[in-house]
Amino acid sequence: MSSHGTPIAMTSSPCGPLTGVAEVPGDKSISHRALILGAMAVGETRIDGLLEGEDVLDTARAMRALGAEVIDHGGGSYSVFGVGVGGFAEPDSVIDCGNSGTGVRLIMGAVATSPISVTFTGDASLNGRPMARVTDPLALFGARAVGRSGGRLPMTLVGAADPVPVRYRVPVPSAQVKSAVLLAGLNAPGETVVIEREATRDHSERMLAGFGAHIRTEMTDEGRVITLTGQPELRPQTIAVPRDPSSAAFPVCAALIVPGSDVLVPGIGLNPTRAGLFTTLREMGADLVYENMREEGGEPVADLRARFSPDLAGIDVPPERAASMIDEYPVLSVVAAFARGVTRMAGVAELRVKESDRIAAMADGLRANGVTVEDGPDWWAVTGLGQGKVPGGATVASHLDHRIAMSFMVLGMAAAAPVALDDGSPIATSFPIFTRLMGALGARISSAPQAG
């Protein structure tokens, strides 16, 4: 059960060819660094197109907190009233993340170099996700973390009165340590270096150049090596989010498989490091062209078509390509079950420590519902069974977990027999509208409230 609501049963059945517009909504990861930021500028920031889903709904909670401004001018339209770099003000009680460790990990680095203390919670999922690896790099500007067990929340910060510049090489690809790290440092004085041996998604470098903060990225041979320069003073902006690829993979891979389907997902952000999914899909067969190629607020964006592709074919998943896809495996996998071949997925020991163990969880569910899945501490196989062939009809565990939950949904899209989820009340964290969006396009959705 989410902490935003009571458990939501629900069932996807075979449906006909899905067609239409997919209006997907605003990009997640955008959403979140554009209300940090704009709370860390001085003026206002205006936002257009923010995802008004749960965990960027929670972010906008703690900029407030925090004592930025942020006022809602409806359909997506935000102002934020920034209080500068370093102006954070103590809040009055908890901040509760919900569901959102993008939220809870990168508010955190925000704080972490002022001399404020904040208790930080979320739900279950949350509270149960490790945070050191987000701790222990801004315990090097001179934080406090103080929480349960295994560095679990809810946890205290006490930020540094005095912060130093660090230099911190990412020992795990995670563009949520990264922005951390990023964050923490432009409240620091001298220069914060991060080094990621492989490149993750790039939000946050472009953001903060487009707020005015002074940073660099180079290749070298210790990897990328990004150079920021602290204690500047933010610019407000004017921010045009781009739709979500996370979010456009679901009725994308959706049209993939249900037979006759011609979908079109429009203005969708194409940023190389978060376009993983859709190269890997054409590798494998799939019938997915973009459109209309453009740039829009220094991201470059595109439309995407998708058509029914019957002759899928599996393949080996490079590993290298994990940070550009991170989050579409779970639905991947779910492709992979209609293709010929084993689809090889190696180099995602991250999704182990998402909102849930995602690989055990897809493995399970896909099982449950006739699939062969073979899996190990960083990598998973998934057997194709060809299009039509999948039988369905299993009940799924969603984990809490939003991206599970809208994968097991596709899948009882194609499959013989309906699928269905305990609780669908993840979804509301990033795709608010999956349900009424997919019955547009003719998928069959139903959902019922549960007691307890």
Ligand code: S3P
Contents of the next structure:
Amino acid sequence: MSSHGTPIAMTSSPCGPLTGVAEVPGDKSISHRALILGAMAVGETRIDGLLEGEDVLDTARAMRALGAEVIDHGGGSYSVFGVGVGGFAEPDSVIDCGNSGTGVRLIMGAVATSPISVTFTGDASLNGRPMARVTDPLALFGARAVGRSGGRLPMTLVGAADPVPVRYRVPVPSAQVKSAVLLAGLNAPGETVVIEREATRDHSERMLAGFGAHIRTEMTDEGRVITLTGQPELRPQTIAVPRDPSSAAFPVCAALIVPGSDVLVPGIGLNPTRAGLFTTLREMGADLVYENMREEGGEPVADLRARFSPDLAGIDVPPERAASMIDEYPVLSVVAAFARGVTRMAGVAELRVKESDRIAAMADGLRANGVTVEDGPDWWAVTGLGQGKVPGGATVASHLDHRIAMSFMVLGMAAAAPVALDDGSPIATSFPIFTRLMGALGARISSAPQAG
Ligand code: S3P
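Can I get the form predicted in complex with the named molecule as well, since the one above is the form predicted on its own?
Next comes the full complex, and the chain you just saw is listed first.
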């Protein structure tokens, strides 16, 4: 099921110290890519630790609809029997990607250079998000897209029968756009080149190399230049999905602001294209330690130990760090409310086109809970009140956005009065065990399904 089920009202009440071990689920970005590349390889790809959130399960269903076999062995262990590059079959019906921008944009790329028509839809959030950022470069390969006004879903993509390779400079910092172009390039003859000015998460590049594609990245004056040779035979892989740093952000940030807390979050990927939040928190004075640093599956991994940090200070978060923590600004803004001084976040226009307008959603909810927030088109600033000084007490809207929902539940743990949420059901898209996991650490979150 996608995130258009029954709304779930939630309340997070002030709690005692958070303590214990928080085993967060598998990485969402890597889980989507493992399923899609597994479906484009020939033979059986084994995946362990797949995130079983709605976003990723929607991508698994899409891969089945396109002809791959996806077998659930239980406990996050999956097999994907792929159809090979160029082997996708035209689906019988519409592909519903639920809430997932990553799912729909990557799958559009993957089908764009096959001679099939695929119609995509999603929930109210996804159907409002811009798709021209992927359909524009996919048109250069020869694919055609017809959607609603403003380039929005539902949309039909007619894949190119005779695709040509492209050279494309990504105009916005977006790993989804970069990845869509690379996946389309897989079934185009010759070399497809993607240029990005700022480094975004590089899971696609790493995984394509793992599956045996010829891909190389050069740093030039233009930025990162990624060159992929088309029409490889992808070799099936065994993939152990690391735990998601974007999910780890919630127990880590909660521990920093709830007095007396001491939480260990083991096995978190610290790929530099993802770890910007943790650098920022340490600059703010967080007691956040990397323990047991190691390498797993080619990625740096550590156990994160986060303890209550009474002396957090607001900082200017450098704009060039934005891509490496783009999904973490909502929860950072909650931590900023408990710091002393102003935290300024610049160069973040992309936050306005995520699952919700995340600047507006957080600014409205923080203001309702007694925190001063200023914002402009591509920046915002939170004036911290210091530990123990955030009033709370308001009801906020999640806007069908999992990260907005979880961020406000973290706020409620350390505010003076409970924070209520209209609908926490979107949390299931990326972190289905959030409430249980936070409850086991000591959080007090209650949920009540709303009559439809
Ligand atoms: C993702 C890229 C980011 C991020 C999203 C996951 C990915 O989106 O916000 O949650 O897996 O490629 P953009 O590419 O739009 O920045």
